[in-house]
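The chain below stands alone and is given as structure tokens, in the form predicted alone.
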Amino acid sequence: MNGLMMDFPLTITSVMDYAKKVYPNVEIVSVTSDNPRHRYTYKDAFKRVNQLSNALAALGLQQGDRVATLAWNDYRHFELYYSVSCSGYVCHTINPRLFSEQIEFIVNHAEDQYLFTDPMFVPVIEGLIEKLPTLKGVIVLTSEEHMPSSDKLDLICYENFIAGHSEEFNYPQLEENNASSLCYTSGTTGNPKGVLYSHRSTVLHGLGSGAPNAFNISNREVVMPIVPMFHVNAWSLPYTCALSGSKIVFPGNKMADGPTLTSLINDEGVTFSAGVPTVWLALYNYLKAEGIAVPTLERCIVGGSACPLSLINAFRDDLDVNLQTAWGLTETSPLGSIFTLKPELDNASEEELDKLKVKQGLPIFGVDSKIVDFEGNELPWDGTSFGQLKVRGPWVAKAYYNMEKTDAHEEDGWFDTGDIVTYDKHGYMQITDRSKDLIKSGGEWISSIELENLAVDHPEIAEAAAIGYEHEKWGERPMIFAVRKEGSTVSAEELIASYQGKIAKWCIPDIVEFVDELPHTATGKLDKKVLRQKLSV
């Protein structure tokens, strides 16, 4: 027997319709290249979305065509999120930090028809345009008076592009499993891979990530997404905020600028934000150096890489801000787990809480998780058993766009994340490593992430990366590449000595090499592939 409920499709169009009907007067504030503080409402935004949809329709695009963006976080990019997907096209967000060869690959692999770009990225497209045969036009996200010039491109001004079009648009009746957006992985192990989201997966992820035991976003929040809109749909915040009726504050290309972020937080009353650890470290250092408080800011989500306990406690003690760790992947839309404290742990000691806070948190509903050993046997959640993390759920990718099946997608419907993790008896996950980054020494596994966290806990170390080097006796031994803080003279011997008593002796790194900076991927993660290549030279 089936239930007698309406078969109503979960589409991004329904999110837009809800927001403009229930929260028309909620603000969206942006920093853009042509306006230091643009301000309008959801009602204003969706009128312009309709104008954009009419303009896109006039181009003759067909359902499923890919429309690309190369842009920062602002209101025009927000308009593209909704217009492209709700019109039946696929919004393909491109990371401008990628190498030009990677951008060329993904534009051609996606067969993008049109590209919307911020003015500052026009030179990137100029250098690639002859290698992008599917691209029919480039629209610059600015006003007429701020349009860049180009000898190689016939550029179209965004404001002129939508001007004169009707503020009404009759959106197509889409199926909830129609493709809505496309995001490529950063390609650290080969060419980038495309993750093709559906309307259904996007809406469900927006609902799931906004829930109380996740981001906990309500209509009383003022949300500043520092995580880029070109990176996994800004962790779904442009959708979650619309679903929740939250005010949005977009920092544009000022996502690493302490004065701008501080001004936005204090002027606009930001209560919630999300970004990678380097963003929060830079903001903390700026606030401390200037002696500025951020009294409205309550919570920040930190993801993308491990967050040092020292930074979490500094935000709590000095800023009265709760820094919450989270985990996810492009393939999980991205949220898979987040740190929230269970009531059963309310009386835990400070030492116990410190151990919990650096973990990646509890799985959220919608992401079923398990860990298996290297023979595929499922392991218990006991805090000591570690294995490969596999996930499945309604917002987890079942395949990559336009690719043959990969080993990551199992026949039984599970996705191999590539992370090596443990779950404790309370259900908290801790990533011990990426499967490709584990160090095997004398038959025993060593976590590179644990070594990195301990290095960064040293007061004179800014950043560290641990890799294994070939060893005649032990197979591999760990070594550290470290960046000293400004003015530091800490020696390799002193850093190695700081590990004593914190981990098993056989896990302590043998070698420390100090460097001026560490290589990172386009999404800000440590690029250990480059470090390994350095060793092999």
Contents of the next structure:
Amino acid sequence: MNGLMMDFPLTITSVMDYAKKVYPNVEIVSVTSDNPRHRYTYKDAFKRVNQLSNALAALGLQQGDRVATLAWNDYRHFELYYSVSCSGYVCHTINPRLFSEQIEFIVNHAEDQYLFTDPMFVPVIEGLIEKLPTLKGVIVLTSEEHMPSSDKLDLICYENFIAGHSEEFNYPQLEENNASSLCYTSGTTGNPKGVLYSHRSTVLHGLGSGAPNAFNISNREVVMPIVPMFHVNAWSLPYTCALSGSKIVFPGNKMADGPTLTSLINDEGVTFSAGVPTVWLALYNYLKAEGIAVPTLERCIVGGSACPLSLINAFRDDLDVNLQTAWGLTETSPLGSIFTLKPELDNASEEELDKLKVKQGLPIFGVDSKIVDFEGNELPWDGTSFGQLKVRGPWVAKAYYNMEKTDAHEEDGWFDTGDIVTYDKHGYMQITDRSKDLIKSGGEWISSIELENLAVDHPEIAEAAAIGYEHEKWGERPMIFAVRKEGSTVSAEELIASYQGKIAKWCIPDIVEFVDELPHTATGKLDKKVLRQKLSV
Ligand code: AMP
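What's the form predicted together with ligand AMP like, now that we've got the form predicted alone?
Once more the chain from above appears, this time first in line as the rest of the complex follows.
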């Protein structure tokens, strides 16, 4: 017997309608290329969203067509998020930090028809335009007086594009499984793969990630998404905020700029923010150096890569801010797990708490998780068994966009995250490595992440990457590429000695190579492929 409840589709349009009706006067504040502090309300935003929808409809786009963005976090990008998806097109957010060959690949693979870009990326498009046959127009996210010139492109000004169009729009009745947005994972191997989100997955993820045991976002929060809107929908915050009625503060391209972030936090009363570890390190260093406090800021989510305990504790002790670790992937929309303290651990010692805080947290409802060994046998959550993390759920990808072989979804219905993890008996997950980064020495596995964490625990090391090098006797042995802190003269022997007593002897790296900087991918992760190539030449 079926239930007798309404079959009401979960669409982004319903999120927009809700925010428009219930929170019309809540503000959206932005830093943009043409305005250091733009502000308006949800009501104003959705009027312009309607104007944009009318302008897009006039282009003759068909349902499901891809419309691309190459843009920072600001109100115009927010308008595109809603207008494109609610009109029934697919909002394809492109990471401007990708190499131009990758941008070329994904625009062509997605067959994007129009591209909305921040002015600073116009030269990137100019360099590629001859190789982008599907693109029919480039719209620049600015006003007439700030328009860049171009001899190669027939640029359209965004403000002119929407001007004169009606502030009313009749949105199509979409089905909840219709595609809403597209983001390519910039994996370190092979071509990028497209993750195609649906309206349903986006709304469910927005609700799930805003819940109390996750981001805990209510209409009391002032949210500053530093995590970029070009990567996994800024961890869904533009939707979560609208369905929670919270004020949004968009930092534009000033994502790692201490003075701008600080004044946004203090002027706008930011309570909650989210970003990758490097953002928090930069902000912390700036606040410490200048002796500035951020009294309204309560919580910051840190994810994308592991965050050192020293930074989590520095945020607590010096800024009175709870830096909370979260984990996820492009394929999981992204939120899969987050650190919150279970009441049963209220009496845990400081030392136990330190161990918990650096883990990747508790799974949230909506992302079912299991660990399996390399033969596929499920492993217990006992804190020591480690294996491949597999997940499934309504906001987990089952296939990649337009690929013959869909290697997102395994035959057993689980998605292999590529992370090697343990779960402790309380349900806290800890990544020990990416499966492709594990080092196998003499038949035993060594976690590259553990070696990196121990290296940066050394007071004179700024960043480290561990990889396995080929070894005649042991198959592989671990080595470290390390960046010294400014002014440090720490030697390889001293760094190697600092591992003594902290891990098993055979796990201690044999070689340390100091470098000025380490290679990173477009999403800020260590690019170990480049380091391996360096070894093989
Ligand atoms: P992406 O799809 O580019 O967002 O990358 C997802 C991968 O980033 C995951 O599979 C993890 O390996 C890594 N990652 C995400 N969050 C964390 C975290 N909190 N700690 C360590 N690694 C993380």
